[in-house]
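Next up: a single chain in structure tokens, the form predicted on its own.
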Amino acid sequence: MKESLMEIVCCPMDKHDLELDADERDDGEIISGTLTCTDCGESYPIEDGIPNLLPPDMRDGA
């Protein structure tokens, strides 16, 4: 995921901003890490450069 996407992504639960905690970066891309809602505190994983922004109840079955 490109870090510039942080300007447009938001929490799918309450539409508040997300805070990025990148574990691995490669040439301007975020490979792994976590996006955390600044309001509700829900966390969304970034794996293989893809943020999983499914709500928690839908994420487990995917």
Second form
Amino acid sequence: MKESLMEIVCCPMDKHDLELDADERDDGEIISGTLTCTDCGESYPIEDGIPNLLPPDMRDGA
Amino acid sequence: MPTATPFEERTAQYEAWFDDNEAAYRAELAALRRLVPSPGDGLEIGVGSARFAAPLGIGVGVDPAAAMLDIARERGVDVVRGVAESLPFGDGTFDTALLVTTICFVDDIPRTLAEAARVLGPDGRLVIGYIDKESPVGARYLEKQSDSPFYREATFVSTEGLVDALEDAGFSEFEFVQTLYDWPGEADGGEPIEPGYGEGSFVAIEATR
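The structure above corresponds to the form predicted on its own; please give the structure of the form predicted in complex with its partner chain next.
Everything in the complex follows now, all chains and molecules, and the chain you saw is the first one.
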């Protein structure tokens, strides 16, 4: 994902801002990392460059 | 979220529909372009592989199916994995929200429309393209529903039902276009785009507040 996407994404549950913790970047894109809600603390993974902002109970394996 | 599964597992079959039914796809795209000549900051909800978002200039797409998003990204759309009922975007972010043959797959239509309204600015427009179950060809889709891995779990809507749900979500102004008067495989490229609804199997509504 592009870092500019941070301006529009939010927590799908309470709609508060997310904080980015990037693990791997490539050519300006964030390949892996975590997005954490600044209010409820739920964390959402960035998988293969795509932020997974499904509600936590719909995530794979949940 | 049961309806995401065929879209994860059958991306090739999904993509092949657009190639096998190119005249129908072109007609649907032309109908949507009539309502969305320029999207501004656009979001497609249920973006799939971005067959509509990319040519219409919609910059951002959200979908629960990761396999579809891999293709959408290659078509130049910024993608986010998520569901229509719990959109991961801030209030008033977009000028245009688009839902194309997606409303029949969502779990909760009222929540989907409320979320679309929330992420639109006050002058934003919601455009919904769908198979109208009360059109002649829409009725055939209902009969053949169990034959398709995609449509098996779909809940088709009528235009009146959708307008009622849009009014409940706060929309008050509506414009309609329709196309596809033959079965998609029989469309020959001469499918006109007409205002209104009731004849065409593919209807698009532009809803504003």
